[in-house]
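Only one chain is shown below, in structure tokens, and it's the form predicted on its own.
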Amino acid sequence: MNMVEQKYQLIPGVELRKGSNVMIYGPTFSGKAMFAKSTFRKLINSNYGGIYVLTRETAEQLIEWLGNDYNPNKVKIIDCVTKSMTGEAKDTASIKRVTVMDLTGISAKISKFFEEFWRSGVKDVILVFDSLSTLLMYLNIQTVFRFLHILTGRVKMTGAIAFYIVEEGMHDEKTIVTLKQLFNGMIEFKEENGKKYVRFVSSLVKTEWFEIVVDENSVVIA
């Protein structure tokens, strides 16, 4: 039985179905980005195809982190950093470079990668978007919402699993409430007394807070 049929256990008591769109939300350095990366790594090593949209680091930095787990046939990257920094950056078959404000370009490249996976027989895909907060620094919430409405719809239609990182403290409550409409739930992170915690919240489920340990390669529930 493949992993999607079994569903994917996110944290204890929470299993993601195909077509799920999930916000990852919490303060800086709480483990959000590493949670997304380590989940991405687990799934590409379980026969998923992976699409990673980067607005805070380059494709090369992600590839270095993945190390031997990087396979250009299974990992597709949309780098929104390099072109903005240098103005000159070459695309490859598995790496596409755009500016962070080019939502049309980002959307088109995500669609192209989905189609490539589908044509090659890869039906299970994980998408990570790191991060929506960067988009909201440059673009208004209405523009970002329209972009996400299309993207989350595509994820549902293709049966993928998608995670979208949002920084706590960078946006007003109205913006967060607006974004939440698009997602099936939220993985929430917090820090208290020098310890880090995670929980899952949706309209149907609210788990307890689980203590986590974050290192440079993983997020582990203590």
Second form
Amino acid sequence: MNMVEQKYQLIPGVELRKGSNVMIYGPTFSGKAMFAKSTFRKLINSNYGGIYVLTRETAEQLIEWLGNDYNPNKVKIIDCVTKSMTGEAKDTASIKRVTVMDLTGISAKISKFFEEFWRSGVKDVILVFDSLSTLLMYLNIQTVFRFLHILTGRVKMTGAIAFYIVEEGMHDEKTIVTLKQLFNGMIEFKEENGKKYVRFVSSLVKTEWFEIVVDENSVVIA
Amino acid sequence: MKAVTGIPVLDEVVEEFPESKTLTYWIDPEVEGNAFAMQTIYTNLERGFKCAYVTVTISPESVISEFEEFGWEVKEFENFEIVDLYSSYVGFPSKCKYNANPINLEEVEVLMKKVLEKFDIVFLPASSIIDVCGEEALRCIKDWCSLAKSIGKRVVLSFVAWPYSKEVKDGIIEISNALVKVGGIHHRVILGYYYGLVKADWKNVKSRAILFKLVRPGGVRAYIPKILVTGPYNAGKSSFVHAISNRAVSVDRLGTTVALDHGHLEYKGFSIDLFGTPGQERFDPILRMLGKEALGVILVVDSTKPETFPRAKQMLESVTHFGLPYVVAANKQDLPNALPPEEIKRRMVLPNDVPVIPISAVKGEGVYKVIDALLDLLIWREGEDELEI
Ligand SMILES: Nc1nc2c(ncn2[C@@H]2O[C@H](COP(=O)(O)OP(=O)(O)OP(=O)(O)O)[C@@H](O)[C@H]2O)c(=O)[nH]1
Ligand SMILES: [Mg+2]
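To complete the pair, please output the form predicted together with the partner chain; the form predicted on its own was given just before.
To see the whole picture, the full complex is given below, headed by that same chain.
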């Protein structure tokens, strides 16, 4: 199946199969997070269940951005920010808060959300992890790798699609190489002479760079 | 008063948590298993033991609120202390009397010696310590367990079984006097959770898997899995439920079921509830009613009536919609014109890995094989008959 291409033609010619784990890679402010968010929005609007893991903004901020597209039955959030800041925050059925170092908590909560979607007949799920770079600020690559080994396996098993954001320039080459082993491909962003570009790279394909325009709500090919 | 694990069923099996012992909860990384150690600690606080709870990846405030979510007001216990290895790691000043920075293992070692001397029971998040300090921290964990052993203290370890090296896993197994596996029932997603005793060196026993739920407030609660028995009209669903149950009731009118069949089965250490659906109705609402409780489905077909297979197949669509694993019971095998299981599988175009079990519900033949096949799908891995790490 070729769901993403059918419904979201960001990168022409790119097929994202179900069960794909994709790294979203590029420098700060290159449009990575907006790409992930707006793809997330598109997919939940075409009957996907969505799971968002946040380490850089709170659940409330994401909900505000989603506006009318927010529906707690379809959008499940793991907020790793609020608890690290205040320690006080109530969980709901669709919003769970953990500290960012608590990989066990994150993992168990993601798997619970997968179960809930599965049991309610929602078989298509998009997961966004924003971002692995935050995890790597607190935990070493071996630890993060073990965590991702389990998570990417689950994504594959359930046939979901998952995006993992990684900041370019924050990690050494070895870390990036280690991470890449876990993913089916990479959506790469760059900025050059004030213009932004995106391309898709995997072991099988490498598209050309496409110029993009990023605003507060979307990322579109120029 | 003696110390206990505080976990249902487990305490009946191990009887106590003796001094100088290390009790390890070996947890599937996708299962919320922290509650086990918390329940052990809380139960023993209530019994008057001095307990220390080490935290590395969660703030002390969050640890307390996690306890409180389960209804365990640890703050009210003077015999409770948090050992904070979190705050200084993330750069906050610690409010706990016992604290250290895990980056500095020597500092932690000094602190832990003090803690082990002062407290009766110490909780260590072994895998989190390894995650933060690296695999070399295994040596420290080993040292703390031996120290505890030599001075008559108890250690509770939680070990989240991420894909660590064999040395780490073996090391943890080696230092554990008792090992409790906390696992998930994997079926594309995780449909349920179980735990069971793998070993306890003060008792020569093992337990089978016990399904559990986390209840807030309440903690770890064993529960009874619900299995749905469905199939076309007259296939033998009620007969199956009656053949297999220790006790069963059906609400039938003119020989057909008008409400649910209900049976209860005690089998291989499991307590299982069976629900038979009326054959003439859509059973989506029933599946919805059993909701999160249902763990699997038994589809009963009349092996002499291939004309009912399309209906049976249609019923399976709902089952897959709800994401549940299923087995097929090829009933009425005692009749001369019964089709063999392979033929039924072929005609129904079932995936290869779906078990089709030949049975005769009226004669009671093969019926337990159906339960075995479902338990195999749910809990045991291939060839496995008891809990293994
Ligand atoms: N020969 C034979 N007859 C069976 C067997 N199992 C059930 N029957 C007969 O098949 C008929 C239907 O059995 P039930 O158990 O009532 O079937 P059911 O699926 O509950 O039927 P509904 O609730 O009406 O859908 C009865 O006459 C049973 O005696 C079997 O293994 N062999
Ligand atoms: Mg009946």
